[in-house]
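We begin with a single chain expressed as structure tokens, specifically the form predicted alone.
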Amino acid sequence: MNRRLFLCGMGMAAAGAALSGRAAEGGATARPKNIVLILADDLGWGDVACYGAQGVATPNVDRLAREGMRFTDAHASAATCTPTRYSLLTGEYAWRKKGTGIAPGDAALLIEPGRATLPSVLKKAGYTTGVVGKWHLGLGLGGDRIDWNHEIAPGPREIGFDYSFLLPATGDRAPCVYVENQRVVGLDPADPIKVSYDLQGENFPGELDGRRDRAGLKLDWSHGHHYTVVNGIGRIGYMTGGKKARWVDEDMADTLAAKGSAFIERNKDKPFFLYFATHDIHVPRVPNPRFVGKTSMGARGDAIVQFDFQVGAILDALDRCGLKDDTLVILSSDNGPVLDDGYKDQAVERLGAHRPAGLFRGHKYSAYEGGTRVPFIARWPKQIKAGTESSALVSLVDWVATAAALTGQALSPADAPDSFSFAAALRDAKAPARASLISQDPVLSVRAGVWKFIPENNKRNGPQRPDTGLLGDPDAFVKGGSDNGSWNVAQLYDTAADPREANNLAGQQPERVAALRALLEKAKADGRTRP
């Protein structure tokens, strides 16, 4: 093999680290008094103004970028939500653990108590830990063994969170209730909740069903979201009971913003870590009336504005408490963007010139860059120079190692097997982070330096929607289609020279393909990538 050919374009040191499974760990830096991680849902690279969006104003996200550092090569670890969230909290690629695909609403807790997690690492360092927002990592023992009418355990508490206020799964899945400190909020004992993902036919007796009662829905479904009906919207899964506890979608952003702000204010006099996971801009997109019409893109665009409001609420809480200067705030997204994800909300029809993934090909569910390359902004006024930009390759799986580095802790060999610290990159915009990364959905792909390798496969690269035949078209997602592919050939792209991944170089560079394939296979065989 022509090793020199493989090294070209990666840099000798970075390529050596990639081939050995090592990357720059990042030296120790000053410890932040507080850490806030804001994770959007389905927010694409091109969905915020500071990354190029022109059809929507995002002043609070832009403020973070203006006052901090904007990363240009940051990635979710998967092109779907549950795997990314699992990786973020454990430091382990989710594809290593069976059952970490998109979780149903009655899934068991996917993270086993007792292992090192992002909150447990920070709790060990003396931080009070809290999670507010979308969870989607399972609760309790799963299925019929979850009793939604009593304490639901194990849950966030058992993996390191002192406080939790959650959507158990997603806004489009039953149960449609909030769970605070592992109990359903506002539950009437006389109206117990039952949840099922196994019913055949219609919903529980006496409950609305999205197929039978479709004519009365206030938001119609396009596919998949036609089972239990809550707040006039069909969901995935079945639910009965808990009428007083059910959320109102239009109030969700305000509820989460208030809970996140209250956590900050309650803990302002001691170190804290807040994982603030918004529901926006995931479906169903039902923004509060005060955000409706704020963009020309309909509900999806208005949901971006609503997301930005929540970012502002968290930043305002830090300002009120005098915590801005010594709090590390990082904002990112769990995967790339999606338009029609199950509801007829005109996301396709009203897209206009907006490009949700920016200049990149792909989207949620896709192995292309647009599926995982996401906004990633860090602000820490005492340490990060305002208005800076970093091209360091980072992944959300790196959070555990970064938290350990920031707090002066050494991870054990068994902890966070795929996590590398980006602490040095926070201190120095020119510092590297990791040399390579693996992305998930629908297949495993690998980035090493600028090079992207997608193995041959016989699966479609993302779900095929019935309204498009635009397979493999880099502009398909922008046009309203889905940009899928079905190949039995390998793909190789130079993401620097060809960010749209339009020119497959695999046939021209077989040695590079072989090297990247070997890198991927080694990561699988070793069970870890962190040395």
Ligand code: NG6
Second form
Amino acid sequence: MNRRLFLCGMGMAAAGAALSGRAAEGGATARPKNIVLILADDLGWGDVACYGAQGVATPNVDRLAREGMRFTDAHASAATCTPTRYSLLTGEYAWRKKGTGIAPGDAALLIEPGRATLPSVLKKAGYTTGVVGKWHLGLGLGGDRIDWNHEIAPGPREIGFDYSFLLPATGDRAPCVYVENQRVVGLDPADPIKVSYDLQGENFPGELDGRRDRAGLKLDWSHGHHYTVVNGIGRIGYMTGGKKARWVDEDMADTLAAKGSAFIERNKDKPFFLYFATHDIHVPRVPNPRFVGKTSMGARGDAIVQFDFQVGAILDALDRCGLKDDTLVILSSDNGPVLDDGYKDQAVERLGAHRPAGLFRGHKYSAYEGGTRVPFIARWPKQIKAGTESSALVSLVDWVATAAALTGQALSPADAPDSFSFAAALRDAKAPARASLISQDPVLSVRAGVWKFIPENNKRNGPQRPDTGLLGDPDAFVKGGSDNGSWNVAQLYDTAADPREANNLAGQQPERVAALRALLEKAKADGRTRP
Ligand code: NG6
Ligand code: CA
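Can you swap the form predicted alone for the form predicted in complex with this ligand?
Every chain and every other molecule in the complex is listed next, the one we just looked at coming first.
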């Protein structure tokens, strides 16, 4: 066919896409029937076999990679949970909004109802939306203004989720109950729940206390986690009541897998979006007995196997419903790995040769790559070529723009101010995504291409090496220590040539440092980075 004639028969956008060799962004053919986001908690870049894990088998995660595309330079928005999840759902860098640091279990809902969110964008496009698992974004009005014994609002419903089944905060924070469609599951009205985060105070009368009753704990704490005791495990925060409603940690993975699978089954005949946020592999790591001893790494390794089981359950549900080919599944993690995160679960002692952050330096809470560079696997058999790999720079803050692009919607200027679509990168392993990225915790750091800039941080003199230019030990983490990068010198690394960020080039390249610093300052001043 004559090329000109061929192009004339197509819409402009489609013609442009044909010329560039890609499917039209947002065009009808590009929309996945369903979207499933599987978000692990604290799973590091190197914690799954398809990213090089040692000593733990992850057949279901590996299956996703084999059938889809494995990203090697994808990032959580922050090196801790709440800011990453805030950015994921809003498309806004969390550091723009006060109060989005690690949230207590009685925080108020952090996302304003009415703003564009990942679920609201997809709901507008006709998807039924659901969230199952860890929330950690606050609920209701916060503090004493949350009544855990009635409907709790605002919550997931008010920001776009049709269905929710939640751990309100984290596995290690009170209240230790599930909340389904904004009501505590299995609550006996005769045993009402009260929660307190006055951590200088005491637990409610008659409740166990992790310090006073330490000898009876089934899992001892190493730091924090000495407040209320639920299921023999000390937690952060106090609670009383709701005895019958309290979760059993050992059953949590099965409960979440069942709720996630049931959502898929219920909605199999219409488009749906499922945000499946596991508790694994966060602390407390108390896997079901059938996973105990499956690795030589103790509870942390066994929790990875349990995470993989949940991935398998979701993939099986998609297979059973015949939805595999036209469902976009993306698996990632909310921040990098951590070993001792407050419980004596042998994560350090039994690590062996396993490297949770792979070849990268840093960990959860750290500004080095290991803090945010996470596994990111996308499978969509209809559109993504199996067994491919992409080195595009992407971030979880990019989900909102990606969802809009995939469903052919334009975002208004105020929406998702820091979100860039990675839809093109899904279809073309060679396509670039964003050019630069700002990551959070404990300072704001910048990536532009392969370059990484960590500004000097005068407020936090973490490991006490002020002004000496000594930048600690890149292996501190795997030896059980922490390596937060909170020194008083600016740091510049070539993350391609030096993934361990051991060779600080800031002194040698002042111009590059100045350019990256300017990029960061502009992003702050402009209030947005999306053009
Ligand atoms: C810290 C907790 C840690 C973990 C983290 C949040 C202590 C000593 N440490 O304050 O155990 O809960 O908060 O993790 O209590 S996150 O993945 O949800 O960000
Ligand atoms: Ca986390």
